[in-house]
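Starting off, we have a lone chain in the form predicted on its own, written out as structure tokens.
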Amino acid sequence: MPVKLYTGKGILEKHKEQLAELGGRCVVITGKSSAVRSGALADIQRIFEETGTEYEIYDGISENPSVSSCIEAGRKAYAFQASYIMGIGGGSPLDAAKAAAVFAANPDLDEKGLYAMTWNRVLPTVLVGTTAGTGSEVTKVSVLTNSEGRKKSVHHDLLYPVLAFGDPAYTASMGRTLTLTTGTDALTHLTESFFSKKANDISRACSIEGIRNLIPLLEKAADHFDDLTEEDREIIYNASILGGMAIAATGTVFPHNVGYYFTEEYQIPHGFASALLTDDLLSFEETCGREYADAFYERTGISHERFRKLLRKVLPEYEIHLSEETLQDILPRWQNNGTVKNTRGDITSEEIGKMLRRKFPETE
């Protein structure tokens, strides 16, 4: 992993010299509120004043960021002659910052060119996380919503940030729902990575350690949210980073890509959408390789039933009913899909269809 990652309370102040070394002009990319609410933006502005860094802020990033907003942010950075881009926030601003860095270095590039990988340079990026879930701080992936309203990811080694900072104090501003949906996202990363065909001893070690630490605190957040401590927040954040490191090596598997559909069509937050089929993933893995699944439960110390119980606590009730016509329309998107094919056990779109019919039956 080529990212220089620094974590801990007050970590930005301790490494402000490294920010200054990147140059004296920065465009900061954020959403409308998280960077401000967490206190991260104020800390960065103070550091910029101390180091004499000129900066502009682009705060037009929404949840599930659009490619068009990334183009706009990148062109702003190009016009400003920024020496680097900084993303502050949860997964959306961090992913957007990566894409904006591509457009800043390639101002004539369009959406088609982004996905076609017709570029070989980016502006350096620095990422500051304010949520504990996506792990985007340490991955080479940017998940964006394209002009057709579909979530589609870009993977490239140049998308790794040069610096990433994780101050768990910034996550204290998250309420119960955001803590649970981002924490659930981290849980899906950790779980899916274990069952990736690309999993190795190191990625599995990240998965196991992250799950063992995360699940008790997600249970606590679900039942006794107000009792979460600063130490708890730090453990949750570190688990999300382990999840990011795991999927940086292995990628995700089918529940994540299927979850994109539920975010697009039902506006379900990404973390919850990704978890809709986590139980089904575990059941599938039990049928195609019981020894491997049993090793997962033994090493994490978490049974399938405990996973299932946690998901019932965490996931809201959604009124989703998929007609056969809808299923026939959407199932082709998972045929020959790279994320689906990455799943250990060679799952098919037909099997995904069976899961969706069972979970979201058509109304009479």
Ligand code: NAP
Given for the second form:
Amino acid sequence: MPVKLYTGKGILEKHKEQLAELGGRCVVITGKSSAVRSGALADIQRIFEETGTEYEIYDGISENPSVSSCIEAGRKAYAFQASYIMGIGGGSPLDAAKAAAVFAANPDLDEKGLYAMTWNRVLPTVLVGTTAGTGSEVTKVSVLTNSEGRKKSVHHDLLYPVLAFGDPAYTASMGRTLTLTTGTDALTHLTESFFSKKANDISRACSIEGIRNLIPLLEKAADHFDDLTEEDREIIYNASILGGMAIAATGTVFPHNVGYYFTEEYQIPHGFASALLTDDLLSFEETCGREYADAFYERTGISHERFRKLLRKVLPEYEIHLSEETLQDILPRWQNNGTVKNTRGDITSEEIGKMLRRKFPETE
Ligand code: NAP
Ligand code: FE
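In place of the form predicted on its own, output the structure of the form predicted together with the named molecule.
After this comes the whole thing, all chains and molecules, with the earlier chain placed first.
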């Protein structure tokens, strides 16, 4: 992993010289309020003052960020002659910062060019996480919403940030629902990565360690949210980074991509949308040679039943009924899809259709 990642309380202050080395002009890319609410922006502004860094803030990034907002942010950085870009926030601002760095270095590029990867330079990016879920801090992936309203990711080695900071104290301002949606995203990364065809001993070790640590704390967050300690927050954050490292090596498998549809169509938050078919993924893996499924339960020490119970507890009951017509419309999405092909056991879009029919029957 080419990212220099630093984690722990007060971590930015300890590495301010490294920030100063990136040049004296920075555009900070963030959402409406998380940079302020988490305390990260105040820390950065203090460091910028000390190091004499000139900066501007672009705070127009929404959840599931649009390519157009990244173009706008990139143009701002280009006009400002920024020497680097800093993303502060959850996965949305971090992914937007990666894409904005491309547009800043290629001011004539448009959406089509971004996805066609007709570019080969970017501005350096620094990422400061404020949620504990996506692991975007350590991946070369930027998940954006295109002009057709579809979530579509860009993967490129140049999208790795040069520096990433994870101060778990910044995640303390997340309420129960956000802690659970983002934590569930981390759980699905760790789980999906384990069942990826590209999994290896190291990525699986990340998955196992992350899941062992994360599940008891998601259970605690669900049942006794107010009892979460600073240390618990740190463990959850670190598990999200392990998830990021795992998917950086393996990619995700089908539930993540199916989840994109439910975020686009029903605005289900990314973590919960990704978890809609996690239980089905486990059941599917149990039917296609028990070797990996058994190893998964044995090494995590978490049974399928405990997994299922946690998912039932955290996921809301969505009132969604998919008609046969809708299914025929959407299933082709998963006919030739990379995450479907990446799933161990060769799942087909017909099998995904069966899962969706069971979960969201046409009538009540
Ligand atoms: P998010 O979309 O970045 O943020 C969700 C909400 O949480 C926003 O309203 C945000 O406020 C708020 N928020 C963020 N930090 C907070 C804090 N510390 N305290 C209180 N509120 C806070 O959420 P996310 O789940 O982290 O990111 C999801 C996105 O990441 C999706 O687009 C997903 O597809 C993508 N993703 C990327 C990767 C990758 O490898 N690149 C992996 C998985 C998911 P603001 O509006 O102020 O920001
Ligand atoms: Fe995710």
